[in-house]
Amino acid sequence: MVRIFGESPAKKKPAPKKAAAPPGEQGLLLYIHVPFCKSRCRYCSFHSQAFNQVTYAWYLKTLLMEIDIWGRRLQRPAVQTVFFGGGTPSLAPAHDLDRIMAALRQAFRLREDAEISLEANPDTVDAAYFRSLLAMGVNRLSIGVQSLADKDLALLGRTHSARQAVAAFGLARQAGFANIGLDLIWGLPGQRLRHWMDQLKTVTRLKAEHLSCYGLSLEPKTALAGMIKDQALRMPSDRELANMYVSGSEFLESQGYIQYEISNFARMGFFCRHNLGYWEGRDYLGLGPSAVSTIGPRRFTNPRYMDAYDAAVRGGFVGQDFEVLDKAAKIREMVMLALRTTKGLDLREYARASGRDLVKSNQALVQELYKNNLIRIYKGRLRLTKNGMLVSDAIIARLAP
């Protein structure tokens, strides 16, 4: 671990000119972490806080000076997709957002078919925002609807009713969105597989063009996970949450939905690139507190809270904090994300970059794995058969120790 960030002034070297080689011409990927809600959801473990007007202006100057540094050191490299993240980037005002895309727009070149994403809670939207962003440049959105069912978002701290998720779709599309993508969970607490084959049913008549499916994950010290560790509430069998796995997906397949990844779904045309981006291994810079970055073989990770990540950016530090992946880190990466997706592992680009065959050096594990109907291999490619992706974490972790 290289430690720069931190060291008193007297000691601090110069800083470089540039924190890593600009990216290639394919183009950076940009995540905006938006660090604030409405309140917090009883499943989430990413960094939020409860938005003020004070605590968001200085948050939204310090990420405008963390774009131009970024912007100079990088020597205004291309961008082929953004993505606003949160919190709830939907609680920025319209005119603060076009504010942010004018700072990218002048540090970074944008490619003119770059995808803009920005995800979006139903209940701090309207006909008038939409609008505004389509005129920005924002040109797919995330909604984060979660359910359909008025007491599964009671349950998961939602603050926002099924039916205004229903609305905030059609207030979406009626103001011209062409790409946007509903976020749900399944597996929650007292689920069964005829619950959540209701909410795809009742989903997919909204035609969304992509649709993100996770499985509840039982986060340490979120509230949701105390209420089962108390046994407040209890959660479906594993051959129920198989079930839901399996037969969601079948379904979603069945209504014109291409798998692509474990958990996203989407119409052809319609994958999320900035994502896709994320799983083939490319640069990304994250900007915002905490956000996390990969350029080359660096990786850093911005300070938690709204102090440090001030003062890293005005003392211009961020991204001198930074570990140096080598390559077995990056090795491990390239098994972890390719069988994350159904296309799956290119077997001649590991044998590249690793010099060994992963077939041959796991013999025994592969063939017990394809013997379980866990995996297959095919034109070079080993991936995971849906039942593989129950269990995916398993499985990655015995082929990329």
Given for the second form:
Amino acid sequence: MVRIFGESPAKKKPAPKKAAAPPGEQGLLLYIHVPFCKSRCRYCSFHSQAFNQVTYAWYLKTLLMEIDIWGRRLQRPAVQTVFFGGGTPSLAPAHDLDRIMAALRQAFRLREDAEISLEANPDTVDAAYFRSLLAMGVNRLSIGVQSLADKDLALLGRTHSARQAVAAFGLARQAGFANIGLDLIWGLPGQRLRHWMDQLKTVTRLKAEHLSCYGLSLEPKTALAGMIKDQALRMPSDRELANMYVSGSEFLESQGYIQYEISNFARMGFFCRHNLGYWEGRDYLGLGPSAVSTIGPRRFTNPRYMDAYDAAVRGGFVGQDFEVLDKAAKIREMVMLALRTTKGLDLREYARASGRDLVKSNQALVQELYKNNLIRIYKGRLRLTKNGMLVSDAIIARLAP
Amino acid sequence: MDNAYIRNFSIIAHIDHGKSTLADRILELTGLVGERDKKNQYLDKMDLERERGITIKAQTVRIPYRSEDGGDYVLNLIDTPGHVDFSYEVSRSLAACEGALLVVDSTQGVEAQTLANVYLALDHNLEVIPVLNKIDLPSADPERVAREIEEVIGLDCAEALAVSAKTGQGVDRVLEAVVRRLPAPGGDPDAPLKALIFDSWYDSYQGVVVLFRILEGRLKNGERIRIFSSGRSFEVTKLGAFSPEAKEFRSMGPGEVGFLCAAMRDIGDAPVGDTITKPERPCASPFPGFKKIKPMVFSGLYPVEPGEYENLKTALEKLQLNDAAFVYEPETSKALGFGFRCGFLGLLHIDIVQERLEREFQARLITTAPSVAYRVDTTSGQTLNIDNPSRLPDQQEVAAVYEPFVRLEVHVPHEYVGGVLALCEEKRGLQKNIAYLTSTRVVITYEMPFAEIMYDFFDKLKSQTKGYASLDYEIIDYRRADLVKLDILINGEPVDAFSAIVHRERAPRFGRSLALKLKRSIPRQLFEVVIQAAIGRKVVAKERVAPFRKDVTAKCYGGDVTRKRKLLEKQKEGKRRMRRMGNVEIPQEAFLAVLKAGEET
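In place of the form predicted on its own, output the structure of the form predicted together with its partner chain.
Up next: the whole complex, starting with the chain shown before.
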């Protein structure tokens, strides 16, 4: 693989901007949901539907209308990131994505340095496609590799091979993508520590800028969860999983990947700004069926099914049915999201928002967490260690008010 | 009324053998309850009773009956509770009767737990009529069951009645047999009033309602009565009988069973077993056998949330109005905060109280393991009553510890004698007697520390004897024993709610077993949980619950935030059933682990 791609390409790195604009001017995070997949993966419980031309055309038309509505409603606000997620956004033909991009530029003020990401599946892309993406302004790719072992891919119900995934990465690079992220899943049934470490070794040789390593979680009602329940498959032990996580993270750091969130690693300057924005509690606008938005204290979710989504957009009442997050919910989310990042929770910000001192009101707990190497407090921030991240649900449940 | 035409009887039956169905059928047959207002288990008033199929409070019903010979009789059916925790109430109810129907399921045969009440009836010289029920079922074998009753109990079954309470077949014969075979009550109507209180309860409109049976003399509405033990007098404001609705009478005489209200505010004003007489002409002696009911088993009740303390207090106050055997007082636990130490008759009683608190008062409780009350002589010359093991003073301050002893009688078929003896010996019992009632029926008498039967004795006895043992016990005295306090430390901190008082020799084994039981009931959590059992400063057992290593949501992006937060909130809610001590979360079951600590592990 090294042979194919040579040394690290990526010469036109976008320089990481350091809070260039004042907070109000930083702009929205924009998420575009593309709810289509070629087939459903065995572990996935997200909303997606099988691709068909009629529904897709309907979707595209409605999405373009929705973009227009929001642009007007928010008076063409600044946008700092765009993220095409799914589903499988790369199922959308390049010319359609181009139309969407054009519509976005018309409705919003896309900042010049905007991060524009797109999730791609290895078996839906080619060189021309990647070139088109670059041409329309997409500057970050997130490729769903999931595993570099065909056996694992078959188990997960993926429709591509490991070879295809590696090839897709190569094509993207050759096309000129300088910011590529690869998604991997660890902790698969039957997987052992050494399998995972071997994968990571192989993957790091590709020299992607960004790696997301998601521990497999068994979502209820997925095919995979059923197979585990029927004991056709067995999950690795807690201990094995913990070792995979800790050893894996340490290895990636030794290879120059900085862990910036529970499941996310990147070379310096390549943290995903869009996703970081979620964890930092920034406003985001989600477009497309089932997309979620949070703007100020308001949170709303678009209708999931096309007919209802279409009706909401046509009727102009999309986003009108919102929930107002109260102070308690906001603070809870702040703790929950900030503790996912390696930067951690800003204790002063917490105190300002809640009127309470997190450390003082949980003194014994904080002490015990510290003693057990689960948290660290440094320069006014409380963050989870690697071992702490492994049990972050439990820690957050205890620390969140 | 002429007491020659009165019959007072109760029905003795094992759960599910058809006592309530038979009672329902009798009420229908005599026209007391019409088809319309029929409700199964008419006599069992509380929901809890209906659900569990047991009677907690006694009930009576006065049944007018014209017999085949044309006589107009009054039959008083006295329904009794059926559990060893309430054996005193049973004995008082039986004392109000001249006879009893022994209902046995003819598809099953005599069940062990019925026997204790049959013997109690025979002890009170009651005439017992065997009734073989469920003969409508294909598997019924009344001949075999009749033989069994003769062999096991020694009752003559030549005239046993075969009935189906369900279909009503043969129930008319039962009523005739009650009239013909049970003796009429005696009693001189002109003697000073002597009436037995066999049950009482608190009603928010009437005050205390007293169920009584007149032995001698007469009682009129409006008269003043005196409660023999307390000497307090009250004016009768209501006098009558349940038939089944309350029916008032101006006057009642010997042999009659009824209820009265007399503006009593406290259920303690009319203790079960006490005697009612009149202040101006009292009877010379009370009805024998009065015992003040004393709680025997103590347990801490704590609100799950400290904020619910006041609610719990109100609930306990209300509950006590209706349950003379239940007592409570505030206590504080280092581990559990503010709560109450409560006294009960036995384990079933705890169960019932706990369930009523949760059901009728929506109280959410942590119940600590039950304990008996110990007497302690201190080196400074004091005598303490210790009903909470954590209050046992340090060893160097203790001169002597005394524990309550019971006399225990186990009725058992002879093939199980060996097993029962082994069990009693294991439980520090002292053998007193082994008597063969018949060639197959044995009564084993032991004296034994009460604490030993509290834990797993019943379960063990049941499994040793395939359920064919019945037992009865009474507290006889306190005896000195070599007892020590076993403490449980969680992460180095003693948890008072887990303390137990155990025999010194057995303490280490008990400690190991308790620590293991705790380990199994405390779920893995964020931090390691170290459980130690200690006697004084000596640690006798140590277990650890390893922390879990992985509990993480891999992805949380914009669309996941609400769901994740709600999950978090739900998780917080779920944790409320747990008690947090320091950084350890302890589920309710753990507090009862001490009950099972004696079991083999």
